[in-house]
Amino acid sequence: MSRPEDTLQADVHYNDTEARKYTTSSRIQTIQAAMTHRALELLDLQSPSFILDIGCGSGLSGEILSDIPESEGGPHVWVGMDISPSMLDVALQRDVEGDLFLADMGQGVPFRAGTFDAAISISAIQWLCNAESSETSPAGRLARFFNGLYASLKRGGRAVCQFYPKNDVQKQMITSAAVKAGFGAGLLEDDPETKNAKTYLVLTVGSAGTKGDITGVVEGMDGVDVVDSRRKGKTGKGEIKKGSKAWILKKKDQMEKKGKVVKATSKYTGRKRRIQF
């Protein structure tokens, strides 16, 4: 059975008819609610937070964020972004409490650095793995998305992305892109090896300080694969010395990839200054 993301772009697939069909389906509402609550459980928020809902659709997950009781750390304030005008139009008609933003996550996350305490995404990021044309690069779309998401979260912030990977290759593609952007990443699969299997990518900005589990979320959980390629292969040899020209150039390249403005490189870049008397 083919997936919709294999044949059409999300904004084309979720037209007015599909958007209303998706929103009014009691089965989809039940599944969406369960996955949203699971994402919140993994986020482990202790107080009302400012949350980004990526691929928010018609606001089904957002309604749950708004309704979390104070005893469970809520209610939360949220902003939703989605590529489908039809989905957002349905959300407006339903008068959801969150602010809505029309945007393609494959072009990045267009918010100021450190804006959000946390982020969730339900059944959306697998759309980034498909190329609708020869000019579209799944790797580029994934990189822009995760780089933008990393920048938009506060230090110590978390994100949980539930998605349906087509295969292990796609799962690895998504996880690797997140780690390259700087996230600590853990993969959790509920109901594995069944038709109801659901994959959650748990992401953390900055080290959580927990030995063996950089996400600080999934430690002790069964069936969790913690990924941290930044620690692999570091033997102490060939490491770039902090403050050296090579280190500065590497940092500037990382900042440029995240869309930041950096000073132009010159022959003086990384050169030590003379002591002034």
The other form holds:
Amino acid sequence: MSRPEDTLQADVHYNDTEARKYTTSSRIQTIQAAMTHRALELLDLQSPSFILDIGCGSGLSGEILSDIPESEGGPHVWVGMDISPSMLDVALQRDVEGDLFLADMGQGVPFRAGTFDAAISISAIQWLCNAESSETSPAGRLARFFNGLYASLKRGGRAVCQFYPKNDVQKQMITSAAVKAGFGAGLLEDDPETKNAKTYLVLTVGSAGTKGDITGVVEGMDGVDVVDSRRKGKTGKGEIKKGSKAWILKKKDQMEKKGKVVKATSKYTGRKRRIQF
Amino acid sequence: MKVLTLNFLSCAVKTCKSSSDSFPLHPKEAELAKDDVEINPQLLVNVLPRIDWAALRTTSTELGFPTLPDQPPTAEELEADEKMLQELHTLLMEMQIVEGKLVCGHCGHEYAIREGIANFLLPSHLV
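Give me the form predicted in complex with the partner chain now, not the form predicted on its own.
Now the full complex is given, and it begins with the chain already shown.
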């Protein structure tokens, strides 16, 4: 699978041809719609809300936000940000309802604190992992983005960002940047270990209506397994007291593995010597 | 761009984050258009507590709309008063800034608006 973010910048890659191709492809439309619906399910919005769409492109996901029927808590009002002028041009031609901004998410989110009820981002934040010039770094861009996003969401708000991670390192980099900004973060993977794997970064500001931690977001959803990889309490380190028998045995084992000559362990190993007169 | 959105926008320049002058942005040479949007009372009630009323008053005077009352209506008042709801809806959701500029009161940076899209891309020395 080719990754456009490896070769070009987002605003250069999505030129007029590419933007039109992207928007008119029925395959992409179906996938985007499915992912937007999944993200909305995770956001769990009960009433008409004010939503930020990061990397809105031609408004494929925004259109769905405007079309939510009243019975399901819609329609929502949204504001979209994108870096590609061509994509926004297509959005204008399609006459989408949200307000559009030409902005780079790596430069922060230019809204005052507590603006949005929720934020959504479909197939966009992997672009943050590439820096185009020597003045910026992926870590800096990620930090700027997540700090801005954290501030612009109201307390108890949620954000769902679907993205295509290149590898586990990138996944780790994005999640840790989000956690550093103050979010409660979790990754939801649909169809893991298949070609169609979809990764959703679920972020909460404050408690976000969930009991306990981030795993509360998926509570009551069908077919979701919770895998908690956070460290629990103390690790094994530090429990062995220096100078104790267990410590000596560990050291002897280490030395043996290094190939050094180590005396055999006996019943006298690590025993205190009697005081001699 | 809706007047509602303008009420939430602040200057994107890093040094302006700590200044109170960077909000609200002041529209300049703004061309307005009116879009017909279906009224959504629940949404207005939802957003009302988050609107910076003082900033909205400034913006509406700068855009040449009639002056707003000193105090924002409460949610109950708004729900009961259909006329006020309609007026607020027209101002916040239907009025669009199509062309013009937004100027930051602190650093003086001008953000251009074309065809309703504001350009918030910053040159690298301002990031």
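Positions refer to the first chain, counted from 1. Bear in mind the structure is a predicted one, so any value in this text is a computation, not a measurement. What we label the rigid core is the largest C-alpha set whose atoms superpose within 1.5 Å from one form to the other.
(Q) I want to check A246: does it shift between the two forms by 2 Å or more at the Cα, with the core superposed? (A) A246: C-alpha displaced by 2 Å or more between the two forms.
Q) Any CA movement of 2 Å or more for T24 between the two forms, core superposed? A) No; that C-alpha moves by less than 2 Å between the two forms.
**Q.** Core-aligned CA displacement of N15 at least 2 Å between the two forms
**A.** No: N15 shifts by under 2 Å between the two forms.
Q: Having superposed the rigid core, state how many Å the Cα of T265 shifts between the two forms.
A: On core superposition, this C-alpha lies 59.7 Å from its counterpart.
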